[in-house]
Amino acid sequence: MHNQFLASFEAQVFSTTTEQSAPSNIALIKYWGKFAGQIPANPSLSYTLSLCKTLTQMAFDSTQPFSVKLYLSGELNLGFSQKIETYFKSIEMYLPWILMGSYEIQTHNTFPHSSGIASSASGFGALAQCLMDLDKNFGSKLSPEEALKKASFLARLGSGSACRSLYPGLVEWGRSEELEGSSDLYATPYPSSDVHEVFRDFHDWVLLIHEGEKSVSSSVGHSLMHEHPYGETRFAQAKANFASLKSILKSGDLQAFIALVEHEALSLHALMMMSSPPYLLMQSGTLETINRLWAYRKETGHPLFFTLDAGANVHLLFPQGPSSEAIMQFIESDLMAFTQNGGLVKDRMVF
């Protein structure tokens, strides 16, 4: 079969350029701990954001030998081409055709680098989408919907949460009894039907508490994840706090959501504490800016609360609504002076 594609590549010479976009996401049940494969272990939903988005043109050339150029900001970037190098050479069995040209390859985002917006999640998913608009020249059948959900499963394998960033809205990955059709192997929108108006239109403004490095990749933080004390203890509250929040979006129940989701951002770095070694990713300004921001939502009753990813950027999140103009004031004025260099990331999740 392999040889007999072979045979109908050759006669399909050409060159063409595709041009994709994928927004970032946001966790709110976190994901952390993995099997071989990007196999979650646990289930996470999250939040796409519209704003915070990678740009990917992809230029592919079957006339010349594969390779791959990546361009970063108009930058070449060797590090990150020879990464998707090793990526395309990886899913080769479900895109035959894939190590059968060069690439060249422009990307920017629309957000700062290493700023707690997860780059890799839009970046593979803008690139996963590429790679499915190309694979149409070499005569893939595939619904839209079927497209779609292939370059979820190609997402994951780049970067696990990436395959949540192809659909907008609240976005479930990972195997659950709680939500039908729901798979290890890529994304699932949650049904907006379930999801009450007070969750539909949220904020999120991105505190940039440290612009750098982390000190400890991700991939570490799952690695460690494997004799972690307490690893099964954690892959099990994740799944009853999924449970949890599948009624309270469903009630509309925000003060709940909002004690679950700061649980769920705790209890990510708590986990990373309890490492072996341990590690600490949160920095002074991010525990300011939570009590801070506690202090806020005691005196006044708005509801702002945060969440955090794996490093020590905050994200503020809030309904829109009457309180959402005094909570905007309260961020600029109040919170800005814990930021490394007054940065800031304004988005917004509407569906």
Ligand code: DP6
Given for the second form:
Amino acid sequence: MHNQFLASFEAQVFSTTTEQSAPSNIALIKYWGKFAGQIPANPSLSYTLSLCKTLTQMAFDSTQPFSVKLYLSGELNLGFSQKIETYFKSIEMYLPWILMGSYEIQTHNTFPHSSGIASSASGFGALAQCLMDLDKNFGSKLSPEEALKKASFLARLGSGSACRSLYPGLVEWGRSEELEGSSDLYATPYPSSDVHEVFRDFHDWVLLIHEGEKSVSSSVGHSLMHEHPYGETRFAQAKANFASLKSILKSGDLQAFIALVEHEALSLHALMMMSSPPYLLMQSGTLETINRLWAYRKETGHPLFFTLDAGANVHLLFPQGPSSEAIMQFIESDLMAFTQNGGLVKDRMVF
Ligand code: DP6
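Swap state to the form predicted together with the ligand from the form predicted alone:
Okay, now the whole complex, with that chain kicking things off.
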């Protein structure tokens, strides 16, 4: 229980509707492994995307008993409704009015489902924003900054990485001596004054290698880190990588950034391969893309590189700059062959 977020309520509300959105995010330093209560085993750092978002409309009716009906892209989804009902019950101590009515939630993503773009991050981000907006009707006295911090806290309890989706730009989550104000309980915006301009206008083009459900969920992946032979080493490595990244972000050393970000992505997948039982989320298209991309970078020197989420799809990263046109052409002409259905989602982060 976290006292700073406990609450009581004063006002009574009957029925009200709110509409909120949150973007997805892509981690550069990965959160992989957690302790009870969604406490991360290491600090993580992500870019919040701009165009890949979840839009959520929530209608609350306090004349009805507690129930949740969630419609995903217009269709009632019983599995998600049940999941959100359980989530609401789990956060009652932080929003004491939450079980006092019925919810009809309409939600949709601006990007394809199961595209490897984390819809749980944007989904819980938008949901937490809706809840904090409803909270105002119950007499909440939180300032906008405090309400955002609490939204990040609540989103984290739904899905860890979701807490980072509440802020734009580069966002950190997890207690670290490297970042003042950082916490295991909510995300902290990474100060843009400490980020060189080369990192402040970046493309993320997601190559959809595989569009089905993943064979192993992130929750299972996190839990396999407990008995993992390299668990402790990984947590120490992520902490050290965060310290290195801090100085890279400041100095603008793009080559060091590329090396570190790719190393993080490959470490994540290496951990999966060394879990017990082992598993693989990369597909042949993932490997072919990486090899082709490396060859292109060697030939041209253009700063195209990649990161991976817990899935087969490849996030192609490159800064806006003199080579971005050439890089875009290369992706469209040479990398689309590795996708399952020609899927490519283009996003860009400017801050
Ligand atoms: C590989 O946040 O999806 O994307 O907390 O169990 O919901 P839960 O896991 P989740 O894990 C994300 C893992 C990752 C890395 C990252 O986003 O930092």
